[in-house]
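In the form predicted alone, a lone chain appears below as structure tokens.
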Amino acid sequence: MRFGLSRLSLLLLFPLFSLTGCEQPQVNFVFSEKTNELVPEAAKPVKEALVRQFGNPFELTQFEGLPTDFGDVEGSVKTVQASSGEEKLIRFQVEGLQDAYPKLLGLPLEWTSGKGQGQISRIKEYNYETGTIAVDKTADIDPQPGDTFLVECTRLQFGRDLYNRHCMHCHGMSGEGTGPTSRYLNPPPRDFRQGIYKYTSTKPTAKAQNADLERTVKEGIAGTYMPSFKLLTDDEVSAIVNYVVWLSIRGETEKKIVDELFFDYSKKVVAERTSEDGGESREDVMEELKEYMELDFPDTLEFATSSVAEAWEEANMEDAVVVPETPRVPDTPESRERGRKLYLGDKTKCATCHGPQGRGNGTATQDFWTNPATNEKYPNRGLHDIWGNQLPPRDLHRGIYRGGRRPIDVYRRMYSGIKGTPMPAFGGPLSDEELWDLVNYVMSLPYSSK
């Protein structure tokens, strides 16, 4: 097909025009399936409670109490532009943002002085080359030299920028593991909303500290198609795992809130509690949920924030990370030994997923289990994960570490398991002497590529 040079030139100027004078695209989190699964009376003051605390992708919000490193940065008001009373911003330039990061296109902007102090406005245009910011004009809002103010979440959106670019694809917009090219995915990618990675440095209940999901985003994870990120400075990893916690800790808000709600209130309740046999009016129901949203609905939200933001921060603490008190037991055939005796007993029944050589095929791998979230079983004969993935256990020959190949990184599979899967913590079963036993076993098989 050819074109006339004109038809050419509109085509080519398309993107142009198409790119230019645009504002950010409206993209939202996505909720939970289960969320979507509520009466819509239920599921809208959960999506606004969201919305209200988390905000969407383009513009993040912030609240005291969550362990994130939002980024505030103040500055003040240099000059304000004259407007018409026509126009809907206001623009002024701004100083002391020399040193921010220079993306800060719909971040919430606090003013502590001045008539607007108190207020939160949105910055809906930022050029970095002039310092100039617009805001929506109010009549709370009026600028004038000198009046100072808080931009928020700067560091919040350097990681967000660094993650849509780098992860998003795979991980989603949420952080819920569906981005497009995850259904090409085996093993699919982690759905961070329940707060659980596999590989941490921590005991067994508790959750990973950022130390171990940035050596996750540098190493990336063998076997799998997370790939290592070690292009990347440190202070970029540290942004994508600030951000990347932040979706963790949105995610398990949404899940603890909906989990109150679900039994009373899901669709399918509802239904039957206002069906001929439930024997409830649906206006009945309907004021039950009314009252129950007026009245204990905040502090079910206060909670499911505040417990979920006290289990990230208690991670990061230095006693929330397994230390074996007792050095590496020498590797010695004495020691292999012992530790194959442990490996083949029912003290730790490692052979009944691992098979009695280590190969991945133990009698647990025929049965069909249940799933403890349903309490059915899996269609599939095997072990499965909590997010529903079917979950060879792994072979042993194969070389492959997927939480790291350092002794101590063995170690701490073994003490505490790998979390979010069958694999179990022997940390209070198995001395430290007998895990060290065994690690001299695991990593003593020799390399076979079948």
Second form
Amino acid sequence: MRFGLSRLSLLLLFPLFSLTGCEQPQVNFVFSEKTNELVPEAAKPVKEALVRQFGNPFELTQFEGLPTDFGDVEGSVKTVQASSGEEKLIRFQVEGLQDAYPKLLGLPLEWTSGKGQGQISRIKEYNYETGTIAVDKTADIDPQPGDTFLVECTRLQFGRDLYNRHCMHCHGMSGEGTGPTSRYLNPPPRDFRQGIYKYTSTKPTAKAQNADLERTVKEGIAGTYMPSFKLLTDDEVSAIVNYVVWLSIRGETEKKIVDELFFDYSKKVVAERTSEDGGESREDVMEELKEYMELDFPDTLEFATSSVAEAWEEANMEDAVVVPETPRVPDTPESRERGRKLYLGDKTKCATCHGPQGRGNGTATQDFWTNPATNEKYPNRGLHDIWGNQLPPRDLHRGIYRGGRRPIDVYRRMYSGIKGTPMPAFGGPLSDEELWDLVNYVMSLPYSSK
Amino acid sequence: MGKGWCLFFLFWPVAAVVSCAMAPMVGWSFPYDNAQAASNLGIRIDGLFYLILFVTAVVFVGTQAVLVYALWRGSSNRDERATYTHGNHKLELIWSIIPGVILLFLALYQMNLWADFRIKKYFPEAAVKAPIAEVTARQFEWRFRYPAIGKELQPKPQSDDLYSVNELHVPFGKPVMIQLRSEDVQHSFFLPALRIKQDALPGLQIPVWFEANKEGVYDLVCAELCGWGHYKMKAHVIVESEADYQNYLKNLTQQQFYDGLGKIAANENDSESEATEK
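Next up, the form predicted together with its partner chain in place of the form predicted alone?
In what comes next, the whole complex appears, and the chain from above leads the way.
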């Protein structure tokens, strides 16, 4: 039988069919939807400022004042290898990079002394074992033994590489929670750009501690698709968390500056302002925007970055952690009974969401709730989190504790609530003893016969 | 066909045999410690593997030698013509009966090993009596549930059970049994160093026993393509002395019932593995 044209074309199409599954993930930091809803004249400077402050995934930019570790390393030239005339690179052995991230390749190296002081060379080759670096040969770059240099941002690069390898697939390139796998996951992967993390050891208004995020990476989140990465080394986990916090700060800074602009300069508002009812001309609005950008925007940016950075810094202080004043009340039937009464009582209203029996089917799950961000009702009944996902209250009988199953974890969930969700903080209204009674009751539910 | 082709066809079986023989020396053979399994059962499984390898090698080398001989003779004698014959009853019998006998021998020979490995009746009694943990595979991690110290593992979770993830500690010097489950799809509990492999099926609880013959940290991987993160589904099985194991359980208990105050406050935010580091 002849091998017909149709068969041939089918054969040729085969690789195409097989490749459609291998879609490439987004390779740049994405801007938030809100940024893209600004008029172009407002969106452009916002995007430029973000790129200036944070760079892109291939070239992370560092700027002062962030609580993340950029990992600058200083080194000095030990010996310079004599190179032949045609060689385009200068190779030299260095000292001082023993603790640096092994992949310095491609990073900028700034000369801090010697003839090339102030010049920047790009690292073309780097051998971690021998400590040899090669850079482009130019008239100004003439390394001599003893010359010092600085390589910036190595820690963040390390974190980025690990993040891209282990986390990006779900959480996305810029931590926006829309990686290639995200569409198959429920609950969806966290969008880091609000800077809010659910399971922390910190007080209700505080951000997460690095240690909380490290714990989440290592232990995973039971009952969700977040797996445990326990086989990574402590150093790797801490580098990932460092990068995740950095992504959070980037996202939050963007949110803050866009929130400032949104009420006056979103496409919708500008259209309204320049309509017949609004009565303003587009030129006037743009003139006003230009003035804002020149006079106030630098301060807004500065304030946004520093306030976000400060919040992260404060969360890592010792006094940000929730520490009970009294130890756990012994887990007795009496304590559980007191907890049950609290659970059903008006003081906590736990049953409204979690249901009278703790099955996660309280009356609140039947209401239409209002979105606090837009002041509009959600289209579906039930509770929602600030990321806009429908959020059924936990069935307390399942024995799955996403934020950790230690009594202290459950205590903290009650004390500080679950950030970003309607689970409120009871740290004020309830005493320590009452919280522990509740902990004892809730933790007994999976093993009760009811 | 020229003599060059004969050499070409001679080269491949020789290369195959040589690389196979060299494999253990260059680390291409079984994983861990010079291809020696880390469990006694594993060593027996390896023995079975080598036996089958030997039988197939003899057949392979034999048939290749005949092939090359035939090619060589054909290429050096252009006058002799090949003749077509239709079947040879004697030959058919020989090449049916010999492999049949070999297969039957292998089937009978490995039955004890299979029974010891897979049939619960033949499991070491001590291991069956006290399963040390329930292992739950899920996309893409391994979760472990131990009974409280001094208690037996119950099929349903108990309030004082101990939990950990991606790090299974087992005592050294005695056979241990786990109850294997899957939370979502089909996974496979694979300890390459110990030659233990068992599928985990949703809805089933499958007992698996093993005994490491030396202390150490062994990889536990998933051997069933279970989703995109399959390759990440990796854990450690830490085989340690009974004392260390008890110590680990004690530590785990302490952490699990930690109330934010008291002794382990200093490293409360550290992960479980860190807090138990000796």
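What you see is a predicted model, and the numbers here were worked out from it, not measured in a lab. Numbering follows the first chain given and starts at 1.
Asker: Given a split of the chain into two rigid parts between the two forms, do residue 341 and residue 135 fall on the same side of that split?
Answerer: No, the two C-alpha atoms fit different parts' superpositions better.
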